[in-house]
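Here's a solo chain for you in structure tokens, the form predicted on its own.
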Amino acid sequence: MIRWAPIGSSKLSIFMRELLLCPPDYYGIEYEINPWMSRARGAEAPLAQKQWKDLHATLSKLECKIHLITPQPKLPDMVFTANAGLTVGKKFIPSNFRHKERAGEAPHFARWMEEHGYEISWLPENLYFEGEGDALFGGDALFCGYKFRSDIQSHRAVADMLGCLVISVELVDPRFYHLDTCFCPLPDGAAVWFPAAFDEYGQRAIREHISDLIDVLPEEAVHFCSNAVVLDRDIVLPEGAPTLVAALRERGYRCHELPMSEFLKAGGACKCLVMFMPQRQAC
């Protein structure tokens, strides 16, 4: 467990309402860079096609202001724009890609978010950042999960790009390789997690940092329930998570529960597939 100090901090929503979104229009298991990915299974388009839609509608009928990129050929990850970096403000930091398979996306995401009035700022080129994949905010804090995909170095530098206080937490589950697939910061405070994914440190940070959390069963946490898309009361989550589903409505959230199959072969659910523009106005 890492703290950076803060260099300047402010409690502002962080839940927006613009989203970033890519067609899965050439989306499958061309490669295998984490335990969910099988090219000899593969991904069934059709089908991919209909759940990234059924996506795109729910978030269209929350109001949502939905922006796309527009795909890319041999970039078949690039529908996971929640990986293509982090944004705060009008500033954006690209991702830095510790696999040389979905480096190409970099530069398309960097030059769109130009293109659409972003200040660019990137990091070192040794230093690998995996973007809103590994980097939420939670409270007055940027939770950063690093060892699968993010350098812990990268912290300091997304920290002193920010002005922001960035608590570091070790991932150690290779099933969950991004922050995003553990841990869901909530907008009254508490978050749901599945702790087994931290080592010690990690969960002794979070624990001291959100004083209510949301187990998450072993059971749910396979179908990547805490990669769930929070906008103010509504929350947009894979199925197959009744526990928790229930638990969140009890705390008077909407759950609005998708089949993801096609995506979760590639390690990836609904957060994965959405981008906040931005995650929150300032630090």
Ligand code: ARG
Second form
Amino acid sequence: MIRWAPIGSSKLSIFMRELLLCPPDYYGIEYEINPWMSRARGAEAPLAQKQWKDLHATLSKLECKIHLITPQPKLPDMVFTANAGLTVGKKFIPSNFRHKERAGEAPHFARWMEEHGYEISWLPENLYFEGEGDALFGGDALFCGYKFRSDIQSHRAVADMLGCLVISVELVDPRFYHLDTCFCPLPDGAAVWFPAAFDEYGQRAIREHISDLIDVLPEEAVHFCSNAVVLDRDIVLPEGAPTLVAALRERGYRCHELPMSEFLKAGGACKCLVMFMPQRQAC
Ligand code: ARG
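For comparison with the form predicted on its own, kindly provide the form predicted together with ligand ARG.
In what comes next, the whole complex appears, and the chain from above leads the way.
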């Protein structure tokens, strides 16, 4: 377990966090591939721009380096870089998107990562895998969600490629279709989660590996409060979860709450808009 250094002393974090973001120039609700999306309820472009810029500005003030990939026309969900793939050390595993609407993003992300010195490890084409959106390290284990987007079979392939312990958990609520919408590991060994988003077996697996779990209330879960970017003691999360924020502050975290209404319309929020490069240095 990581123990916090006193404020002001040298940081315990081992490396400078690098994040990949994609400006929302072509963002919009142009198709419906999850229960939050409705073409009848489009995102307001200027407000989406503002919310994304506020996220960018908030992250920029924290200890991390931000990279931007050039957005591409006709790929409105490319803003959600958490689904680009999974990066561990210098290895990048590109996503195999389940929906054809997003499949066009994959070559852009792979090319960008390759140009930036990452080694690309492709999964077999027949295995759907949606990257960091469905794969989050907690302690020594890589928790991987499956059913709505990623296939459970992709987890074995990811484990083999990385040589890490993978714990597969089934997602059961279509509103929480990616793991990062309902699960957020914290650096002190705890995790934020919405238990009802997992089947019983998945709940048990998470409880077995993480003893310190912070349950999210259903009324806060729908604001995607688990969809948080955690940078040491700073947590950037969507507004609308006062109970969770109080619990996190109690534990010594600094919470940065941001309006995310326009991205929630696509079924995304803070964490979906960010991919860690890498998420871990090694397994
Ligand atoms: N509209 C996008 C989709 O359905 C949202 C992706 C959200 N990303 C995430 N990591 N949860 O694929």
